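Form predicted on its own, single chain, as structure tokens, below.
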Amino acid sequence: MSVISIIGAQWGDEGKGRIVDYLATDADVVIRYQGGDNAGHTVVNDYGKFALHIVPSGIFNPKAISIVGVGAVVNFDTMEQELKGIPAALHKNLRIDSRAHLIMPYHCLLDGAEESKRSEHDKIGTTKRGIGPCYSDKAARTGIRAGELLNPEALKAHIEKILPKKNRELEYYGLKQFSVDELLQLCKKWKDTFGSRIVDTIPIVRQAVDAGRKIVLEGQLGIMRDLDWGIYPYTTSSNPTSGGAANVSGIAPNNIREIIGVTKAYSTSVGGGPFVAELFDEDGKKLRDIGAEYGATTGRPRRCGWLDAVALDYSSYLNGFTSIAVTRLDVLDSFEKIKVCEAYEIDGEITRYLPDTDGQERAKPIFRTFKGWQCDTTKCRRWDDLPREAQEYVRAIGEYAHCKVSYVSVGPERDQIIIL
């Protein structure tokens, strides 16, 4: 049996989608286990280039069942538009867990309104996709789940119960309010389009686990945006950790055999909160320009910095990485010197332990400098093809993460992954 969990080791945007796409080529089940359509997993394969927001990256394997799991929150309008860009023959194995919560139109409006009320310093950096408000309703036990679309009478009663409160919130912000009939019509449209794909996924997953099938678990964002362990309150509303993956994939922790952390060869972040290794100089601009570091969902420029080894060590410990995948090594090809933030200075004290948000906001990076390789790595297909300086840098990343490096990506194509 091979259950593999793919975890973002940084602030998100690490390149998880391309690793999942690669591992999914021979997978039997791929589960997108948390998050919503604020994700932007960029995948390049024989079908073309895709920015996946809610559809699992395993959709391109026609033999695999692709599941949007119970921990995800689903906007069916977004999913419908996304599927239009994917060959129809690949849609047949898509399933949505009946327990997954639905992003309703009022969630998106309230998300944007709440963010607009924050000061610039306090902005969380939400994508305004309704993710946070939907998870809030889930926690408050008032949310609407996908399976309710299959029971119109119960759904109507549920909407009639919760809508007055939602409309009062919308009225407070001066926003459009909704009628019960309006939402029921939308839900009927979603049922007509996706009703046959809404199922209890536990029997599918359990059968695959019992039969020893290959299962890949795909999360959204990274540990530094985790609701509990990330830079709260500048976080997502779920848990993109290995523990979170086990909880909401329906697979017991002792059945997960591999936990692969995905880290860029440098660091990026989108949204608010501390980012200790962030660069504000020409090197930061160069990383953004070469790496085309703009959000796949929002188009926002990403904050760029050198690799933060303090955060990577923290991520590896909390998730229990069995190995890591280093992505975008080729972005560093032209740098004469490459740095790694391997410690913080906080109030005159040196630490290699990642503090909570307040400590990170006061931290100053302490860098170690590596010699760059200054040659093209995009054509490298074997470890021995990489220049010596690149090998030394990758080995150092593995040492910072306290585990082996299993994959190194030197470009967006499937064949631009070096397997160690």
Contents of the next structure:
Amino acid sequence: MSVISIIGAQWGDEGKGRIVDYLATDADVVIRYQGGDNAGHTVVNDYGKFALHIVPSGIFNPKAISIVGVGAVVNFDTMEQELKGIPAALHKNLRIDSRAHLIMPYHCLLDGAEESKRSEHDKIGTTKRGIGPCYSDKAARTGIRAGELLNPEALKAHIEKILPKKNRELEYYGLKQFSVDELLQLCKKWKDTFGSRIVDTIPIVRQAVDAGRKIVLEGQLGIMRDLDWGIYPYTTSSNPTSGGAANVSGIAPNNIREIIGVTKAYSTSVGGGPFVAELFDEDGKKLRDIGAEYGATTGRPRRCGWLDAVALDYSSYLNGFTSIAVTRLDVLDSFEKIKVCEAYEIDGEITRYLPDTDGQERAKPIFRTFKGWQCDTTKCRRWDDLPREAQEYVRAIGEYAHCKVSYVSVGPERDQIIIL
Ligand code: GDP
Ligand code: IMO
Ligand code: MG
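For comparison with the form predicted on its own, provide the form predicted in complex with guanosine-5'-diphosphate.
Entire complex below, previous chain first.
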């Protein structure tokens, strides 16, 4: 049996899509288990360059079954657009679990409106993809699930019941309201396009687990924006942790054999909230310029900083990483000095323990400096090809995460990877 969970170890955009694409080349099943089209998972392979939002990053292996799982929230309009850019032969095995919730047009409008009511300091900086409002309806048990598209009579009754309250919310924000007919037409379109792919995925997943097949679980975002363990309220509305993966992939925790945390060799964050290791100087600008650190979904500039080892230690503990994949080592190639935030100073006290949001807001970073290697690593394919200083830096990252390093990525292409 080989179930591998891929987890974002930081604030998202760590390179999960790139690692999933690599691991999926010989996988039997790939499950995007939570989140929605707030994701931007970049994959670069023989088919081209793709920024995937809701389609699982295993889609480029036509032999694998790609599943959008129970914990995901689905905008079928986004999915339709996305599939147009992927050769049809590749996505014949795409399935959506009938329990996954639908992102409705009103969720997107409400997401934007709620953000606009927040003060500058309080802004979450959501992707405005309707994620929070959709998960809110799920928790309130008023959401619409994908499987309901297959039963138009019951769907009509459900929409008639929930829409008056939704329209009141929209009215409160001065937004466009919806008619039952309008939403039913949209749902019919979604059913016509995707109906045959909406299934109960448990039999597929269970059979693969029982047969010991290779299953890759693809997380969305990273632990620092986890609803429970992240920088609340500047979080998303689902759980990108390994515990969350087990909960919504339909695979019991003890059947998940590997938990790989994906971390950049430095840090980025997009959106609001504390970010202790953030740089406001030339080094921060250089990281953004060399790393082309702009959001794959929104195009927003990402906030850049040195690696935050306090957050990585927390991430590793909570997720139980069996190993980590270090990505974007090559972005550091030209730096003479590289720093790592090893501890925080909070109200005069030094700590290596990650506090909750308000503590992080007061924390100042304490850095350790490493010597840079100042040469090109993008062509390195074996550990021994890496310069000594780069090896030392990667080893140190493994020590901060208390686990082995299984992959070092030195470029966005599928083969730009060192396997340890
Ligand atoms: P995800 O959301 O975790 O899948 O990550 P994103 O796709 O949002 O952001 C990661 C970015 O880094 C993408 O543009 C990838 O193509 C790129 N990338 C991934 N690994 C590497 C690497 O090792 N080096 C470089 N230079 N780019 C990488
Ligand atoms: P991937 O999967 C980086 C951030 C947003 C915002 C907060 C909540 O590509 O790593 P949401 O739209 O989820 O309600 O926004 O989370 N955020 C991301 N940041 N990568 C992502 O996805 C993100 N998805 C959401 O900027 O601060
Ligand atoms: Mg991303």
